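Take a look at this single chain in structure tokens; it is the form predicted alone.
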Amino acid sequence: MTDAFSSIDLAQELTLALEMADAGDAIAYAYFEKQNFTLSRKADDSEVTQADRETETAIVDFITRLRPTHAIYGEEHGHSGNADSPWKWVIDPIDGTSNFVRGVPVWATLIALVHDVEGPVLGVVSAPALHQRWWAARGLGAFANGREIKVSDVATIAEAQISVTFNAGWEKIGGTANLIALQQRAYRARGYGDFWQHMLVAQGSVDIAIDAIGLAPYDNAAVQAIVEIAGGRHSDRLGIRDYTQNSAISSNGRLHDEVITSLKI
């Protein structure tokens, strides 16, 4: 641990984050089961529901009450808390809203604790409709439903299982052909999407996950923490470790540099 952690107990913060996830799950899953929410569009044309807003409100209220000295950044309500704090909670109340509104169970609440120098050091990804929860904190390990996890040791693209999310962002930069070529070199290719593909990397089930272009910090922060603590790497498409970038690639680490090189335009 560096001096950045001298004033914080990550075990306590992880306990708090798991409690936040419980509170978020209770709200979001109730809406998902009943499918009785209002749906609207934000300025960027992305979908948003009552469940997104109410879930984030519950988590923000939790942080404001119990960690008033920390900063907060959420997808729906933006920045709040103490802007001068080196510690920031980054929240995506429902990652996979398009799935959520169609009754597809691949959605999750993402909660991360980020240090302004160290980056994401704690993450919780809770997917109640999948009956899955992943969590990790630096120095404490990474877990899926209480079982410790780590990335795979697959050493070649030819042996690798890969998940790719094609979108207009990749097409705009001329990257689609390189994605297809990389898929064709891999042993097996699928498109699990969103948080799930990265969690599959963290638990060693998938070796490479390539996300869409057009991401936001709240899409990446919790995912990056868990993948890294499980022994993998998480970067943008150029290989930069920065959760604020608009693209994300995770891998078991051994394949990362080759993937980045393969995708360069």
The other form holds:
Amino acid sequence: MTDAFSSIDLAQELTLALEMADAGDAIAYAYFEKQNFTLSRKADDSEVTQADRETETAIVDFITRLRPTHAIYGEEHGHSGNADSPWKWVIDPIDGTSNFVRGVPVWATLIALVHDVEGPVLGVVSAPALHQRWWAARGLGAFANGREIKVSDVATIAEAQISVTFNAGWEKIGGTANLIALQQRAYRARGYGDFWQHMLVAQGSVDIAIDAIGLAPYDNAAVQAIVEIAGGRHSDRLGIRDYTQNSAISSNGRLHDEVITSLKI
Ligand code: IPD
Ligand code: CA
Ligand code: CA
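Shown: the form predicted alone; wanted: the form predicted together with D-MYO-inositol-1-phosphate:
Next comes the full complex, and the chain you just saw is listed first.
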């Protein structure tokens, strides 16, 4: 492990990340309750609101003030901070914006601390409209609303609960048929979507979560940290552990290789 890694106190960084989540929740949840915000479309046609932008601004300001030597990467405002740092905060201010704008409570602020060699080692997923917050840091455990969590020990697909997000990206690579076949072999299939399905894997409620194709690093970083620290695996659709890839599969670990094999095209 590198010097930069052993010299950081992840407990301190976690305290800070939870404070950032409090600051983010205060802004995002106020907008959600009132359902009163400007809504526009980005270049990729995805929805964005002033709640997304203002939430990220608050978190970035917080990091800039308290961790000026670290790098920052957020969905709405891009890169800032010290690009040479081995430490990068990766932020998705609202994951599930399409839910947020329709009044569906499945949305969360995702905050991760990523090390340039080790990858995501700390994550906070704060979903105030669900009254749920998950967090984890390497060596300190994974938690949901303060209760320690771990993945399930389900050992076969036939006994597994699975959550799948179908989208045009899967269709484009010819993967839809494999997804359908896999969920038909499972004990039960539902689509919980977004960050939620991965957190349900981390807390042992669901055994496999397969996300859409077309993800970005900020969709994956916090989720990967929490799933891994809860004892699970998080990889791209080919089984590679890399939060910057555009696909994401979480599992309890035991089922991971079989899922990856089943999805091979
Ligand atoms: C979306 C969520 C979703 C994934 C989409 C993302 P956003 O993020 O992460 O799970 O399927 O591809 O765009 O735009 O709501 O932050
Ligand atoms: Ca997202
Ligand atoms: Ca987002």
